[in-house]
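A single chain, nothing else alongside it, follows as structure tokens in the form predicted on its own.
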Amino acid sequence: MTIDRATIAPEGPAREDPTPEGPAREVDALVIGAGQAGLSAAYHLRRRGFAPYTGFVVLDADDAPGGAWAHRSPSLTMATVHGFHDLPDFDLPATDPATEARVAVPGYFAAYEARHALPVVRPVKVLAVRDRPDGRLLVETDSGSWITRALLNATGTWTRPFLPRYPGRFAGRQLHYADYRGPAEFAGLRVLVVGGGASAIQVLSEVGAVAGTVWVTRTEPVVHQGPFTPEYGREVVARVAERVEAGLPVRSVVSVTGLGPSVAYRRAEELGVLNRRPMFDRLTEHGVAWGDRELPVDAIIWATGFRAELTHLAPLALRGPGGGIRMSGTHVADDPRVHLLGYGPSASTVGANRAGRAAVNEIVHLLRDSEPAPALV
């Protein structure tokens, strides 16, 4: 269920200092974004018995429902999507692979929403979460701010799409994949696709029907032949999981994964488009360069990548000398009140789904170890 901001009234006592929204409300968790993470916590924090609104919130930036996938291009189709596993106790309707995800997928979590009667405030942005001296957190935000005992941050990758610097400056259209709307407006040029994941493959195999493609990546691409069967699924998490437990920076997930074989895949290989050229050492004002070695195109689409969201949390401190945050599970490893959803090894649909119900029930443990009790209902 979502409802405007407007309505809610503040819950609990207030602080001491009031926002101009007026006095902070306070709940025992609350969640920070409203896509398949965010929604999965949300789910098990209702049904572990959290009040909604006294117990729990969940504040969203967006609009609407839909998380990234309502910002997705319309080009991408259920059937060319790579990889989705259905929200807990609701499976995804029988849907038309023709149909447009961020169509889908959106409507999907509103009927979510509404099915489960979540309590989701939209469209709230939080500006940063602090400490607060009787150890519960301050989440401020651009409707006032909350109080909460314990902080699920869901708020992926999407509004952070990841530019690398090279040198030199290209005269013609650069765009993110963030921004990429399909491949129509290409149609009859000559595009360079940079990156070496599944969205780079997406549009790879798009574009490459209608315009000339070249494709570069920084490293040599593997591609995953065999089926992503379940003890492979465990083993990349894995693989992820010791990372982040180091306090090292995330790495993008082809890297761990590969290239697997999906429709957009094997589309792009009957395309041949999948010749794949080492990164370039800089830009030109018309193309790219290796050495005295000059490429001429039309416009580069950066496939590159995005980073976790997580500039609102700068103010707690939480990221090591290694660069990145040391987890434990789902929780920072230096704060169990603290759980990052969709970050790391969870960084996926259905790692999604099982970080929310985790980080849930270490809540569950985290706040009866300590007064009050939870709001339940």
Ligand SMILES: Cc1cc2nc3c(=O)[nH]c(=O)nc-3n(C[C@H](O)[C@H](O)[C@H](O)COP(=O)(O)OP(=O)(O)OC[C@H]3O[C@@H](n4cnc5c(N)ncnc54)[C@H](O)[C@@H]3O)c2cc1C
Contents of the next structure:
Amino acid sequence: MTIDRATIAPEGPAREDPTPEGPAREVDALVIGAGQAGLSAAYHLRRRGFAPYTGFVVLDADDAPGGAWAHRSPSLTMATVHGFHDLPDFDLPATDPATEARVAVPGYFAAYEARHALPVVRPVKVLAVRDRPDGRLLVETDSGSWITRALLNATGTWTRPFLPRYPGRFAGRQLHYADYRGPAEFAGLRVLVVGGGASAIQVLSEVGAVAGTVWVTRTEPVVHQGPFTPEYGREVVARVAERVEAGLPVRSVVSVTGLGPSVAYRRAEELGVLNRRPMFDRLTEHGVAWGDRELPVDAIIWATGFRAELTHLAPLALRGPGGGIRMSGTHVADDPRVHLLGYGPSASTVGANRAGRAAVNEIVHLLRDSEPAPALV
Ligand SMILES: Cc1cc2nc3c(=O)[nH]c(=O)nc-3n(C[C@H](O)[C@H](O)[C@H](O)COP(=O)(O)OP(=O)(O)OC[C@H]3O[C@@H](n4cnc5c(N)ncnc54)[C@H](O)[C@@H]3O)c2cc1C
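Same protein, different condition: the form predicted on its own was shown, now please give the form predicted in complex with the named molecule.
Then the entire complex follows, led off by the chain already shown.
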């Protein structure tokens, strides 16, 4: 069930507790974000008996279901995604592989929310999460405040595209992968694609068919030759988890897995566009340059990844001296009330599913061991 924020705020079934900022609604658990990770958590909260709206709620900044999938390029189809894992207890219906992922997945998420009667309130953007003297958390949004005993943050990365800085200035068209809408606008141009991840490969496999492309990456891309077996998946997850448990900044999944033999990779290989060059030194008015050797291009596509969207958690001061957040499983090591889902080792559809379940298990124990008992149905 998705309800419009006008229906639930400011009146509604949840308990209220006045705060200095005005009335706030109270829940035992609050999920931020209704992508794969947030929906998985919401499903498990319902399953464990948390009452929709009075026991828990999901706040999502978008107007409609779909999480990041709703914003992806129309050229990304179900045939070219790397592998999509169904949410628990209701599978993605059989879908024509040619269907745009930005259509198929949001349709599935909408059906999922309805089927499990998940209390998603949108559009509600969380602006800040703060500690309260009573040990609960105050969640400030663009549409009122909430007070919660446990927080499941599942805000993804899509809203924080990463653009590295290089000296110089390019006068032509530049865009991040987040704004890429398919190859048509680049037909017949000279296009530079920056980045060594799966999104760069997708762009090369599409733009390379209609334009001249040059591919640059910071380090030599590593292609994983063997099969992506469950054992290999577990090894990768363990390596990423090791970093976040040590409080180090999160690395991209591809930096650990290497590029896989995806449909897009094979297409790019067939097009002969995978001749990687090292990163340029600077941007110039008409292109890029390595020393005094300049390469003129018409457009630059920065497929340089994303960072975790955690700006609203800044008041909690979760980051340590290493620049990362020290994690223990799905929760912040020093704060068992705060879980980060879809973060680090769980930044994939399968990882997000698992993180939702694991976090809810822990929250059930955390709340049981503290007073008052959670509002279960
Ligand atoms: C281009 C691309 C392709 C990918 N392809 C695959 C693939 O094929 N297979 C795979 O397993 N994984 C893939 N991944 C990774 C996978 O998409 C993600 O790990 C997973 O879908 C992310 O789910 P999520 O719930 O963490 O975040 P999202 O889907 O990003 O959902 C986050 C939600 O939080 C909301 N939100 C953000 N900030 C706030 C706020 N302040 N207040 C309220 N709401 C907020 C957003 O509106 C959004 O609805 C891909 C990633 C990218 C970038």
